[in-house]
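The form predicted on its own is given below as one chain in structure tokens.
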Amino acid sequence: MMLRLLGSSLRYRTGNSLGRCVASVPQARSKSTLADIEASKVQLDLISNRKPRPDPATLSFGKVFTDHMLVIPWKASTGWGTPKIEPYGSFPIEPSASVFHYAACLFEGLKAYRHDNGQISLFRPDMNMKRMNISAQRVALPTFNGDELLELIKQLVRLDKDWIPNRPGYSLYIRPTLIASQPAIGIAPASEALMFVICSPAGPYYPDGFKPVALYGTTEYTRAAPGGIGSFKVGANYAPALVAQKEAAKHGYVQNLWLHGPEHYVTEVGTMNAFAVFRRPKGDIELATPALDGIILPGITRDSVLGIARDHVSGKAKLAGLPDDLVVSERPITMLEVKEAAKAGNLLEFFGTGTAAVISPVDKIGYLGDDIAIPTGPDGMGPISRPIWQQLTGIHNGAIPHPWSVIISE
């Protein structure tokens, strides 16, 4: 890790892709006498009366859950216990559990997609397993064999695959979660933990076409700091963000744009990674996103956007609609640069990326009392994000064969 001074803000430089960030972190725990997760030991307790499937047109994200869930206990003295797939429902946990008092928890988010031929796939689930282990290490929760957990997730999806609506743009959102469950008040590494995975059918993020969002540049709150937890998917990152989102809404904006330091570096768009597209002085086009510097979450969609763009630039996989002279950068971006580029007509687009929306275009940023207008196309998207979004969604739904699409066999 290298410290770098950017203006007067001290920021951490830890690498510039999720792949590089996790390369040195194994999915499985180091050799130990403690038991690790073993998918072959799963016990099934299947529901006898399946719940009615909701009308896809009425789906609201994260409000309806499938018939089953996966639960795996852990103890410091013995390691991981027997995995169980059982009916979705509440489970007993004591009021003194550490998760309630010290936010000792983390989670992931990924999706299962139904292809036209009926096959079900996951998108780059190995990246979620790696990132989950990294988050667990950061908050002193147990790590695990990611391949084994992934096998259990596949089995859960197989059981509840009929919850994936057979309509374009629909999917099954999968939420693996790990919490400290020991019944004791006192700040200490977890002695007991609980892994669980729940699933929820999800509709398209933009059911009526893309609607660019207006952002409020947040300068009065800070999402993360160097050496903190901003680059980890832990629960403590999210509740403090709600007040900033409410502030943005109060000013008439849809979401907030997190800025960092006196230079107002662009970091994240709400809970998404941020991208900007600039026309450079020589006329070529730059797709830029903040580098993974220790305060930014290494998003899997972020990494995928960069990978698709770089494959195009290198000639490995040319993408129709992207310019041949595209430049892909991971670097600091200040709001001053964004504002001046917009004023000069050189800011071509701005968008966020994440699992839920994939790509979310932005048409306005409120910053220090002024609105920065950002161009969008007639469909709401920009010239660079549009072909990348088409490529990503094509991989999701199976129209474009790709190694990132992991088929769940019957």
Contents of the next structure:
There are 2 protein chains.
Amino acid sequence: MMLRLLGSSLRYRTGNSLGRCVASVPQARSKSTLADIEASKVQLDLISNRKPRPDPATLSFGKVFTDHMLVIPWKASTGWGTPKIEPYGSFPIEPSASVFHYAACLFEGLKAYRHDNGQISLFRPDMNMKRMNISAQRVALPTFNGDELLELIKQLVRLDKDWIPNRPGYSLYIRPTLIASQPAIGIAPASEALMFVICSPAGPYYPDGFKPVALYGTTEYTRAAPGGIGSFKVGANYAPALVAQKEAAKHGYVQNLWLHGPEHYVTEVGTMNAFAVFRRPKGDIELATPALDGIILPGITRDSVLGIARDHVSGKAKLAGLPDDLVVSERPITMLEVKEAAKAGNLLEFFGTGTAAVISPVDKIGYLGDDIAIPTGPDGMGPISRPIWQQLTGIHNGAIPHPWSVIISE
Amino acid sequence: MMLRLLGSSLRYRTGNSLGRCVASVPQARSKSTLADIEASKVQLDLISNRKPRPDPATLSFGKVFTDHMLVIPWKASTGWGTPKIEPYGSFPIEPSASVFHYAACLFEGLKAYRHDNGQISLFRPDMNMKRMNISAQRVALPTFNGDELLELIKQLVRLDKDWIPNRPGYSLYIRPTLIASQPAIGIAPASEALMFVICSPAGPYYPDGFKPVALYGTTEYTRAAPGGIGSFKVGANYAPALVAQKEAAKHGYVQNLWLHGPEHYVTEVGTMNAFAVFRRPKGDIELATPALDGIILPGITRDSVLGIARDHVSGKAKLAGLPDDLVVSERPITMLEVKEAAKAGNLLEFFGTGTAAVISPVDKIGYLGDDIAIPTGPDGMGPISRPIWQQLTGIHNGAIPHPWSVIISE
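Having seen the form predicted on its own, could you give me the form predicted together with another copy of the chain?
Zooming out: every chain and molecule, the one shown earlier first.
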């Protein structure tokens, strides 16, 4: 048995939408003598000449990496090896390594933010650790103790925290990755694997204010199908999706909107989750997103948008700007519904959510040859997403203290 | 535009089932100044101390590699670089390389055979070159001149031909691979790529005679969906499929049978194409396989089995042992049909086809809690697959001269 069970010390908040996906993940540790990740065993090999920091003004996403990276090897026979924080750089790998042939790879994406008071925080990193373990099980890579990996990520970020540009809207993008590395081309579960975490300084997604995007409704290609991998953050979802992006660009749109099945269900916006805001017949307003039915990625920003809206509705945490009678739904949304609501003036907003953009407003959807126009305010946002975005970014930058913001450096 | 068009010198046989997939591949060269692969520019860096050959008796698939490998770099700005044949071994790659994050990878598999007269042959290698280019377009990797790559593969195999064990049923498995290598974690088409070809000596799939396998009908997971990547030989189809193999093993079966949709259409057997043989009401016999409708991999062994059977039916090349009134079909096959045919005694065979096993007979299919028994002869094979397998392996080992066998070394 190659797959290892989740460590019992891996504990997560419940009651959120990611929690629903975890039914198949065993919660108890198996009687195993294989080593798990242990943060206390970390070996440090620190860089002697720190690299020059890039100019924030010309920073392009994901091309510059910080001084250090975290690397942890795994073998089926012995478990997780010694974690090492070492200079960022190439490593040698055999051309027969499984990852090159069979896409045995997965990743996470999260950000470290610098607060005005100098503190550094991560946003809900426990959610990334949990999702990463769920992804690992799906593609036969090893699971691990998420608390211990998170401890090591914190240590890495603390070491390289001065890479976070000291400007509003900037952050450090953190990329944990897990690959099958055994030099063997038989198709089999990972027998050797490599976990690494690299970090890249990131600028604001919209440096000059929100710029709504035009989407192309993709009916030629499928992102995911029931019984497939659409709800897992594994590499195999991404390269095959590039053709749809290229097709959208060919037709003059910025991004694609994945539509599913003959009903053309709205599923995702490029690599983001999709939200629509409808005015309902009674006059109340509904914030709707597709349910986590197996083909939708359980996005952490998605979950946070839903959480903020639901806390407002329940009265747990009222948010100024949101209507008192807001309705929050996870349900199927068809393009027919979107089209008819837009025609009747009842489609108030359409937006994507993700770690990179947080909220990405949409002003047009090309669908079967027609363009559906979607209203946006003078600032590019809509009436529901605006206060939610302000709340989320306030939590990110420390202006709004919140348990989702995990302070890792004073 | 990142994707390059196929070179005009890339010519393939038509009239086979792979030919049908090529409609979207431009046949004319674009006005491009980017370099294509040029075999004549190859640089040789040959090993000084050749490695010891493995003992054929204990050879395990895909773990030992020959002395040399072929490596060709590609950049969007300049095209294909200088091909190098160099000692097999690790290469350095950055942890940010796209392939580790987004599964931007694809591969091919073909074999070199040693004939009794000492000649070395490849089996229909033009089909691999063609399919590899089609795969590259699908996952935004660069295309290339397949004739030139094939020339380089021949040169590599000639150099390492003494790695083909001189025993019946042994061969050299050749693995061309293409990965996106740019050190950047933005999700984008390949801007840098690496083609490599590695070789591994392979033993016979059934060293002790045919051993029919028991399949588990997979309804929990999906291999492919319309609009997805099921018909392309890309890495992203493989790691996500391992869970179905594990599930089959858990239930006591050797391999899984992928069933599609509520109708439970037969699609593939693990990583092989699926064939069934039915006795029809009139008494004639039908060799049937799912059509290439977008979720089926266009296997080269699949195409060869169909080609041999059709040449027999048309009278172009009669094959002793096959009935004169054989019907050859590419059509949907449901599990209901398989089950009822088996019950009525009209399911004569069920088998998988692929480069590794050539033909893999099945003697049982576990389906929704019941086992469907499938007849096999005393040698493990059935009446239709036996003569076809003899023909195919005869072409492989040179006993039957055939244009599919490409002699590369006298």
